[in-house]
Every structure is written in structure tokens, then in C-alpha cells.
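First, one chain by itself: the form predicted alone, in C-alpha cells.
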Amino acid sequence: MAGGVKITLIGAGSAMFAAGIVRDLCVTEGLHGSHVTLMDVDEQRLNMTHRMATRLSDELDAGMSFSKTTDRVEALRGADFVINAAQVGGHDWTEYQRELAEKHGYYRGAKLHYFGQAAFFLDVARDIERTCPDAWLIQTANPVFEGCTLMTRATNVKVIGLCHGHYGYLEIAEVLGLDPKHVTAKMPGFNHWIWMTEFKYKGQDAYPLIKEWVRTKSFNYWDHDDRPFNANQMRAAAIHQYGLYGLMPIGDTPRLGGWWYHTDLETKLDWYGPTGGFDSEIGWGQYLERMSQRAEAVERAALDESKPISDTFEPTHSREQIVPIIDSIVNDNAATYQVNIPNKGPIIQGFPENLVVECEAVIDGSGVSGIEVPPLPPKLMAGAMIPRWREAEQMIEAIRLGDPDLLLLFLLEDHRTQNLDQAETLIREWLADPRNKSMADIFRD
């Protein structure tokens, strides 16, 4: 496989996302030349996100030649790549499926939503089996720890889960005034449940200097830091965590740590500041309303013709691995990524090899080698890991084998479940959604 591939982008309505892998792909010399299916259910978005992708190829003179369409199996004909960043029904849908479940008490929701993702991702991977068997999937959207591992004991598809959360430990660095230039950090776990288990700074252990910011600089950092969109990566929950289990808990992880940090506005408050973290009611309204923000942004750079798209993209590399993950498979140019992966080796001690892991991994023109780590401190699997191990497994199984008694389960150990009866209403109700007929089916008794 070599010069010009065909990638396949599902969910490229999202205009912002679609035009920064379009963005990456101009400045990607290795990539140039290459064919580019956008497939939505969103015809309106779909056209937008074709028309602003063009023009941005043209502008950078990167001769990428783009098609669109709403049919999924016409998008996955003849491709290399298929990207799945597709959430479905969008942000009225999940939102919808949250206030269900706070209806039923589960404040902030019960994470019902992510079976419908999965499930998808299943289809997705499915009729790329039967499409284009031999195309890398990389997968983006959400849940990418349940999805992927789904996604690879169900079929044959090669499949790499990607996520920002690693980034973490530069947040990490800039609090502790530290040159990321000279910061190196190893985060192995589970998509959104990743530990950094090495720290250093210009080669030695940087981990004293964060005991000493949390000895002396910790609680001033929390009264003064309000920062209206934190990512929470040294909040009180964070440390709170790192005390608990001996290791930094990096990303997402701080954010979806243990139920006695979400148990209400007011405490989410006390552990994440002022806006109570991400997943608030504070924190995820300001979310929706940056997003909708930019997408309105995008939608004027669109259709602006006077202004070079450019402008609103600017042509340089994100840090975004997903455009250069393709060109490393294609043009051979082995690379060291954080990525989602079976836990073939095993890569991290302790958990079967079916089961994806999020680690570091060599990607060359031959595939993926994930990186094996040193067995996780034995206070951190106990606590942290096989517990959400076992969370994972009844969301994979229960869609895997379609077993609704793995589903109910699944509430059942949610610890704001206080009977069966209301567990199983919330259920019911769920699933009687016309929206919902694809769970329906799937969980049918």
C-alpha cells in the first residue's frame, strides 16, 4: 500500500473534526493524492463538511479528491481506512437518554447511551467485514474501551481505538512549570482509565517534584484556579486518586474516578472546582454550547468564499494520531503511538488477551506491535482496574450475546441503584423508545 489510499469518515458531519483530519491529511506529503469518502446520516451537514473540504484541499494545493454520501456500505466500498467518529443521534439523543435515567434516579445519567454506541460500532465493523475486509478501523468515538474490545471478539476487522486522554501529563508539566520539551510520560490502562506509571523530566523521575506541589502549592492552585473549562488533571480528585492508588491518574481518568466524587452538584463542586468538572450540569453545558459555537464557526468559514478556509485552518500538523497513524502504515514510517489495542502478550499482565488495553505501540508498514509494560502495582489492580474491568465486561457481553439479564446487571451494580424494581423500569422505559428499536432487538427476552 503505498501514495494515494481511499479513507472512509463516518460521522463527518461533524464539520470541526472532519475539516482538522482533512487539515492533516493537506500537510501529510506521504497522503497526498488520496480519496476521501464523508458518510452521514445528516445530509445538510454532510454537504457542508464536503464543500469546506474541498476547498481547503484546493487552498493547499493537495490534490485530495472527496465524495459524500449517506449510505454506509456505498461509504466502505474499496476503502483503506474507515474512521468511525459517529455518535448516534447526536447530543439530543444522548441527552435525552440522561434525563431518562436521572428521571429514574441516576444523576447525570447511567451511561445507557454507550450501549447504542457499541452496538453500532459492531454494525460498523460488521459490514466492513463484508465490504472491505482487509481496511484498518480506526475507532474515535466514544466508548472506545467497551467498543474496540466488542469490535475484535466479534470479528475479524483490525481495529485501533484513539483518544486525547494521554495528553494529560503535559497539563501535569505546565502546572509544575516544567519544559514539555524535556517531559517524557508512560500512561498504560483502559480508555479513559489510563495511570501514568512513569514520569521524567530531562530523564529523571519527576515524580517528587508533583509530591512537593501537593505539600506546598495544591490548595492555593484549588482556591485560584478558575479556569472556566478545566480539564482536571491536578483538581482534588486527581490527587484524592493518586493518594488511593500510588499513581497519577492521567486524562479522563481523574473525571470518571470512584461514584463519592459525583454524588451531586455540590461535591463535584468540592473535588473539581467551579464548574464541577466536565460531566456537571455547569461543565457539560458550557461543552455543548463551545461546540455549538464552533460548528456555527465553521458552518460561516464554509460559506465565506471571500476568506480562505485556511485561515479558520490553519495548515499545520494537530496533535491529532490519526493522520499519521495512516501515513505510517502506508509509507512504512514507524512511529511510537498511544492507542487501543488487544492486549495480545500479554501487553499489560493480569487481563486476557481479548480484552483492549490502551497502550504505547510501534506502527510501521508491517502493522501494530504494542509496547508490553511492567506488571501495574497490585493496589491499583485490586482497585482500580479489575473493578472496571468487570464494569466492561457486562456492557460487552450484554451486546455480544444479546442477554438482557447482563444488561440489568449492569444497573445493578450501580451503586445509586436502590431496587430492582427501579432498575427495571428504567429499562422497560428505555428500551420502549421507537428511537431505541436497535437495543430493543437486540435485548429482546
Contents of the next structure:
There are 2 protein chains.
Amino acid sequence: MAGGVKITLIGAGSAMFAAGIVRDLCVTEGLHGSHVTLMDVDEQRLNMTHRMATRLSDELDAGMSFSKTTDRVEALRGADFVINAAQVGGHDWTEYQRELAEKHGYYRGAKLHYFGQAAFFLDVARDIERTCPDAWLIQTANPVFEGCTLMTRATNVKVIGLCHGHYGYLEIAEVLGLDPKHVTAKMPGFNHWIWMTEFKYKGQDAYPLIKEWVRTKSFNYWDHDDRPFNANQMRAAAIHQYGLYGLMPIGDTPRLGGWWYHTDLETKLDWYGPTGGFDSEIGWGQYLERMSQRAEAVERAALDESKPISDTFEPTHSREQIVPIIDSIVNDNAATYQVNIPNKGPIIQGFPENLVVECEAVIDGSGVSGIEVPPLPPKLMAGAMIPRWREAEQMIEAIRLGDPDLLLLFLLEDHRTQNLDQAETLIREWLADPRNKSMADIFRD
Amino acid sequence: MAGGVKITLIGAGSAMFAAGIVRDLCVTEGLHGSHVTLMDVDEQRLNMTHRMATRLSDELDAGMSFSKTTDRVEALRGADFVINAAQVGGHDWTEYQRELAEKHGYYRGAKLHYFGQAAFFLDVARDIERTCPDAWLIQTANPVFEGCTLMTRATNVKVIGLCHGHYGYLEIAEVLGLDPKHVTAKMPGFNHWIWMTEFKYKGQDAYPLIKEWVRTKSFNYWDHDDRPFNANQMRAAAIHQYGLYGLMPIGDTPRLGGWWYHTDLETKLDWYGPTGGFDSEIGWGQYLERMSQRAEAVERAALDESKPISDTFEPTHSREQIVPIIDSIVNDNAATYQVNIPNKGPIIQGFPENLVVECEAVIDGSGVSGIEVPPLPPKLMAGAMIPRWREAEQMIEAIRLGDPDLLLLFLLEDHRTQNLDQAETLIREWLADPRNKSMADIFRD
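Show the form predicted together with another copy of the chain, please, the one above being the form predicted alone.
Once more the chain from above appears, this time first in line as the rest of the complex follows.
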């Protein structure tokens, strides 16, 4: 493939996301000359991304070419790699679904938008199966866990799910005052539900340093918390989860732990500091605001031809694993990554092979080889992993089977559901929305 | 073993239970001459059972001998079979634990008494391991699912869990007006969570007859419901579960289905008929009353030497599987039973081998051979089986690991829990009760 790799970006209307990929491609010599197809349903944003990407490649002399299209099948034709970062209907539709759920008693939503997302992923995977069956699909949009499992159960597409969450261990190191160069960690699990099974500083177990920090410094840290909404690694919720489950939750895991941290804003403020964390109305508002500001900055830079666009996107490697993984496959550069792949082997004992798990894997020209994880502690299995599997399985199978009963059961298992009628009414209103036709088609009784 | 089999009954203070076993032994020629050791902590009740059993065997010329003891280890010495039917602390302690939970917002209890029961089963199994390691343990007291799994994970004892629930399919046949002689059914799962995967009348699939009944007769049946509290097979809850999960729930399964049928008495009356079912304050009250009346009748009969005790316990085979299973093992009489045994094979795909499942098994002189179950429908797996596994796993591992966090998580997953404090307070009060020392010892932080 080398030299002539074709990469398709689904959801390329997010200029920030596209810019990150293009920049990483520009600093990866082995992928110079690649062709990138940008696909989005929003033509205006697509044009902007296209201009930005072209300028960046030209400035950095990466010899890449770009095309753009609003037609998904067209975009997939001949692709070697497909990156799916799309959010169906954008933030507005997600927020609308959250508000609908809130109206029915589900504070901060009931994850309904994940059903639409996962079903959309499956549509993309089916298009890949028909159009470019040998392509690798790199899935970055959420829900990675449920979406990747659904796609690998229902198609033969080679899927790799990616996330940034595992870098959370570096935040722990930072708070503990450890030099990150000497810190290593393992954190397997399910995406957004990963647990630090190993934490070493200069080769020695560093968990005692966390325990010591909890004992001597945590209260002062929590009392003087001015960290941003997404700094969750050492907040009270994460430390409480560490106690309950026996291992530190990493990345998005502390955000998503137990319903009892999330019953209302007051409770969230207790557990997640002054913003109430990523998923409070305050934290999430700040996140959306930040996303919007960044997108505007990218757009301004793309349109401003008075100065190089590489001033905005400095040509250094990001922490993003996407392009390095493509490089590993295309140029047989073996390296280890944190990925979401089917549990073949199994990689994590106790779960079926057709479930996607998050683990380390060696990736090279021959593909992806998951690294077997030592058995997870029984406390973590019973307390955290099996319950999370239960939840995922209901979402995955509801969509795969098109089964409205499983959709209902998913909501009935939600701790906020007080009676059958509450769940049934929410589902009825949700499926009646014209924007939700894809779900109505799937779940029509 | 034949002729000289030694059978130990733990919880023999229940004369009704003991009488059932002794009567079945009396009509099973291959087990005549057996010795039965009756064990209970209540000496007065034990004396009564002993007198009743001796009279019954003598009248029926079964040549059996009996001993009695309040010492468990003494009772186990030399046993070939141990039958554990004991309820720790009797109904009073169970009811007290229910009331405690109700005080904290858990209507009709939070299953706390099952923790004490399962831990007690493990104590018995450990005694067996030390005292009579080759004995078969037949577990009839609840929780069979969690208790048997716990015992088989933590000891090497050969455990068979038994229940009557699977006969529920006969109630379906009766309501449909089918001759039970021509009805066959399969209903694998977990104990008290079994599902009718096959239902045949004269060799033909009879599920359509259920559908037809639901369509044409169910409403009239529900409107004119005067069946007893424990007739749950065709009530609205069972039929609703059939819709939700795709298969008919059998035996105790419809009782224990979804929290949404059980939020309050009014809701229970809607779903379970005029008593609100087995587990409402009305139904359970009738159950306790019936148990107490039957026990009194047995006691009266045992004490009344003016007429044969075999008038009260007619010498016919009960439907109870206990004695036939002993006969199959002792006399190599191969037969098929519905049992609860470890999921070796696996018998039910998708669950670990160290989980006890309910299935059919052939039992003969060589032991118990579980019959592999065809893969359960994915809808049932995602909707019913995995969620129930989650719940069981937390109870089992909480006790096995002595882990108070898993006990807390078990309660946090309970749909009635509104916040951390509610669950923690209930646990604190429960563990502080002097009658609950065994639990306090296990869960001491």
C-alpha cells in the first residue's frame, strides 16, 4: 500500500479532528503521498476542512492529495483506511435527546443518543463491507465499546476502536509529582471502563504512592480544587471508585462510574469538584464552549491566508494513535498501542470472544495482535466488569436484533426509571421524532 | 453403598420436609435399610421429627434406622448423602431482616437473608469436606443458585441443587387444558430464573397454544382470578415477561422477574392477581400461615399414636427428586433430572464453568452428567440471563472474598436504592445485629 494509501475520514466536517489527522500524516514520512478523502454531510464545513488540509500539506511539503464528498459510498471507494469520527446530527441532536430524557426524569440524559450513533456505525461498516471490504475501520466516535462490538458481530470489517482515555494514568503521575518518563501503566477493560492493573515508577509498584496521597493529601487537593472539568483522575469520585472496585479507574471511567455520584448537580459537585465534572450541566457546558471556540479558531486559521496554517497546527506528532497505527500497518513498523478489538483468545478471561475489549496490541504489517491480559481481580469482575457488560449487551443486541424489548429493558435497568410507564413514554416520544427515523425503523414493533 | 446408605438431613426440625424424604425412602425398595441422621439446632422439633420418622418406617416395614443430633459435625460423620434444607434462624430471622430493609426503603426486603443463608451453606460444605469428603450434598434450601455456586467455587464437595420450580410448565399445560401426560418441556437457566426453551404437546410445538391463549383468554383469566398466591405461571406478570424476554418464565421465575412488577402492593396486585403473588405481604402471609398449619398437622399426627402415621403420609412417591436421585446413584438406576450443577462443558454457553446452572442431567452410579443446552436466544441472554448473573456474582463473590464493597455494590444495584447513604446505613444496622455475627465476621472491613 505504501505511498499510495487512501484514507477516508467520515465526519471530516470537524476541522479540528481532520487537522489533527492531516498534521500527523504530514510528519509521518512513510505516509507522504497519501490520498485523503474528506466526507461529511455538511458541505460548508467540508469545504473549509478541505482548504485547511490542502494548505497544511502543501506548506509541509507532504505531497498529499485531498478530495471531498458528501456521498459516503463515494468516499469509501478504494479506501485502505476509514476513520469514523462522525456524530450523527451533531451536538444539537445529542443535546435534544438529552433534554427529552431529562423531561422524563433522567437527569443528564439516558444515553439514548448512543443507540443512534451505534446504529449509524453499523451502516458505515456495512457500506465498507460492500465497497472496500479489505479496509481497516478506525472508530473514534462514541460509543466505541458498544459500536465496535456491534460492527464486529454484524459484519466482517476489521475494526479498531481508539480513545484517549488511557492517558489518564499520566494525570495520576502528575498529581503525585512523578516524572512521567519513568511511569508505566496497564489499564485494560472496556472502552471508558478501564482499570489500572499495573502502575510502576522506575520499575517499582507505585500504587503505594497513590494510597499515601489519598491518606495525606487528597482532602487538601479536593478542598482547593481549581482544575478543569475534565481533570477527573484524582477527584473524590475516582478515589471512591478505587476503594469500591479495588483498582484505579482511568480516563473516562471515573466520569462514568456509579449512578450514585450523578443523582443531581449537588451530588456531582461533591464528587467531581467545582464544575461537577465533565458530565454536569456546568462541565459539559464548558466542554461544548471549548469545542466551539476551537472550531472557530481552526476556521479562522483556515480562511486567513496571510499566515501559514502550520502556525496553528504545528508540525509535531500529536498523542493521537490513528496515524501511527496506519503507519505500523502500511510500513510494517511494529509498535504497541491501546486499542479496542474483539476479545479473541480471549484477551480478557471471563467474557465472550465476540465482545470488544480495550487492551494493548502489537500492530504491524500483518495486522493487530491483542496482548492477553492476566485475569482481572474477581472483585473488579463482579463489581465493575460484569455489570458494565450487562449494560453494553442490552444496547448492542437491541440494535443488532432490532428488538424494542431490549431497548425497553435497557431503560428499565437505568436507576432513574421509577416505573414501566416512564420508560415506555420516553421511548415512544423519542421514536416519534422525525429526526429519529433510523431508530424508528430499527425498533418498529 | 447399597443397603447401608447413610443419609444426613440438615434442618430436620422441619417435620414436613423430613417426612417427605422418609416417606419417599420407604417406597424406594433399593434404599430400605438406610440410616438417616436427623440434625437440627431445635432439639424439641428434632425429637418430634425423630418419633415421626421412626413410626413411619416401622409401619411401612422399610427397615430404616434413625439417629438425631444437634451437632452438625457429628451428624456428618460417615454420611454418603447430606441434604441441606436449613433456614438459618428460621422464618423469624428472615422476616426480621425483611422488616429492617423495609425500614430503609426496600419494600418486601433486599435479599439480605440470602447472604446469611449462602454463607451458612458454605460452612456446611466445609464441614463435609473435612468430615465426609466423598458425600453428595443435595442443596434444597435457598438461595440454590448463589449458594451452590459459592460452595462449588470454595470447596471440592459434590453439590446438586434441587428445586420444584421446573414443574411450573405443568401449570401452563393445565391452564391450556392439555393432558399433562402428553406435554414435555425444557427449561434451563439459573435456579429461580429458568425459561421454557421447548414446549411440546404430543410431540408438536405448543407455544402457539400459549400465544392463542394470551390473545383470546388471558384477559378473562386475569379478570376472574381466584387462584392461590403461588399460581403465577399464567398471570399478567408471567405473560408480560414472555413478551419482554421472548420465552415463558417457569416456576419461581415469574415471581422474581423485573423490579417494575414489585414497586408496591398496588402494582403487585395488577401483575400477580388478588393476592399480589407469592412475595406480597398478602401472598407471603398466606404462605407462612399455610406452612405453619401444615407443620402443626404433622406434629399432631406424630404425637397421635391412636392411628397410623402413614394415614397422614400416604406411602406414595412424591414429586420430590431427592430420593430418586439417591436411588439413581446408589443403585445405578439411570434417570434424567432437573438439577443445579456447575456449568462444566459448558452446559449453557456464554457463562463461566464455575457458575451453577439449572439444566437436565443424567444421574446414575457414575454420578451426574449435565446435558448440554442449545445456545439460549440472544434476546434472553442480553435481557434476562446476563443481568441475573451480574446480581448473583456480586452476592457470591461478596461472601467468598468477604468483601464489604461487593455487599455495598449489590445494594447499590438494587433499584430501590436512592443514594449511597441509604445502602450504607442499612448494611451498618444489619451487621450490628447480634444475631448477625456470622455476617459481621465475614464483612468486617
